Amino acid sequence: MERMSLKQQQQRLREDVILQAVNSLLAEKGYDLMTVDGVAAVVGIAKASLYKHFESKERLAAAAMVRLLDRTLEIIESQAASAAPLDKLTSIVRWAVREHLRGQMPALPSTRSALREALIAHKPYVDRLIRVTEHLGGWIEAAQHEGAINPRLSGEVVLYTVFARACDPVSDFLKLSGAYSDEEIVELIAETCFSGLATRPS
């Protein structure tokens, strides 16, 4: 592999700057609400400078979201092979609890999202998206052969649902309560997610 020059580093180090910020924006905000001059400001450049990098507000959320399905194959890729595949989703689901506490989850577009229109026409982010739900789905599919996860459910359910768990509002609330530190919280989602609320026996 070619070494990055000085300059090329220097770039890079500014694109994760941006999208860093990016992140932070869609978490709090929105895709809507988010604008190029709050992405400067944020970073600390100016608009023209931000433009050399990312030509418009939809390639710059685009590449926030290829960045954040790039770190999900990261964690899917670390998973041990023999885990077991309720272990697997479980994992991702704590580290998507993580990742949203943290404020670096953008917010899921909404089916009727400005955002959700640029990303399917955005080739790396459908790619990715493709290449997570299929290992994901993979791993549902076992779990329900194994009695792990409710075979009477479809696998899309199982997904979205997982999917879910990185913007759920609910976490939002439980850490505004002041009384669950964020591993807590972390831990009470994954067991709500993949356990329910029903009463199990012991």
Contents of the next structure:
Number of protein chains: 2
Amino acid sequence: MERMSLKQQQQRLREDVILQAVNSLLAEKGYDLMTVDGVAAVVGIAKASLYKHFESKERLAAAAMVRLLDRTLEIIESQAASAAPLDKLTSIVRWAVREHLRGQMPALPSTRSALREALIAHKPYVDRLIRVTEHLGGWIEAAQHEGAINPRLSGEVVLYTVFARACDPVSDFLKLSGAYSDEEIVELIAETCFSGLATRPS
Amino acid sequence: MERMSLKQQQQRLREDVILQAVNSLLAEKGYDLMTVDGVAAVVGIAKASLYKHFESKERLAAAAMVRLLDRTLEIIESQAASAAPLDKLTSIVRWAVREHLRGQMPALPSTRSALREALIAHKPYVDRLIRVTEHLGGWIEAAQHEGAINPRLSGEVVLYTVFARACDPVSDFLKLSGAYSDEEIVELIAETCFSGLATRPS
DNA sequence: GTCTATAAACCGATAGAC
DNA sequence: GTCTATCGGTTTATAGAC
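Could you give the coordinates for the form predicted in complex with the DNA, as opposed to the form predicted on its own above?
Following is the full complex, with the preceding chain placed first.
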């Protein structure tokens, strides 16, 4: 029994190393340009060995996305319940941009990606996505109720906009320019997201 | 001489049909997923015939991007000189989102794309990109000078943010939801871009 | 479980006939 | 210029030895 558990733990650890590599490659090149050979090379094992752990490239990417959503849920649930909803939403955006700059944020599954269809058919992924959406949706509603978020925007629009900031190419271009530290970029994305480009009357 | 000109016009027309198909496929699947076979199939000619017009897939995509920037310059130069800089910038964002929703806006050449390197080495592309950047940069500076755009944001940040809205996945998801007309989506993206998600004190 | 070797499919690009 | 046919390379996925 204990032997079994140890072996399972080892396998779990190995698969976690694999998924970290997948997340990194997914962020670097996206699903289509990521090759299974490349993943195997980064992990340091043969491609055929990878297929003993994950039955297909799609499942491999799905497992990496599930891992990302699990980490997202951790961050969400670590927010102080007493904090203002708008502050909690801002914290999530900051965390997501930080992950993006670290090269650990896979690109959003585009509406026209082949991966997207596989993901929405993968229950573990959808379950977690629903949980993330419900958490953020609740915060958005609360923020609008207390007048902190523009009530003329539907919750849907706010939610998608928050999601999209996690993969905003603006952070890549700002990083490429070399004129900003990572934390400055995080602040700039958060500020333009919530306050916009136009001047705010103070 | 006239025969020559007519033939050239015909070729020009044919190549424009090709580039429109490329722009559409570039918007639909991105550079890597776009196949030369697919382009030929949409146009209705054989792949080998395509290579008589464009020497490589990269050049094909580059020509399509040049065509896009030429249309962008047309829109930019059609703006009334007397209009407020912020209004002109908003008009460009609206036009770009509209093109995106029509499926005619190729994805931004990512910082890590193979296409990007080919593009920055392609002078006709770079020349037009510089002209677009100079126009928009002038408007941004003017808008900040008259207090319409947040002066704490560098021109670089504003410029990249405006560019990025052209390919914002938020518009795709809103379209997918079916709850909004195209023009409503255009307004929502423009409003969140310039005014942000948070409430504005009026 | 890990490896090497390979199958099957696809893609970019070219050859050569018309 | 357009076509068919094909080359060379890559990719996902599998077979079989250890």
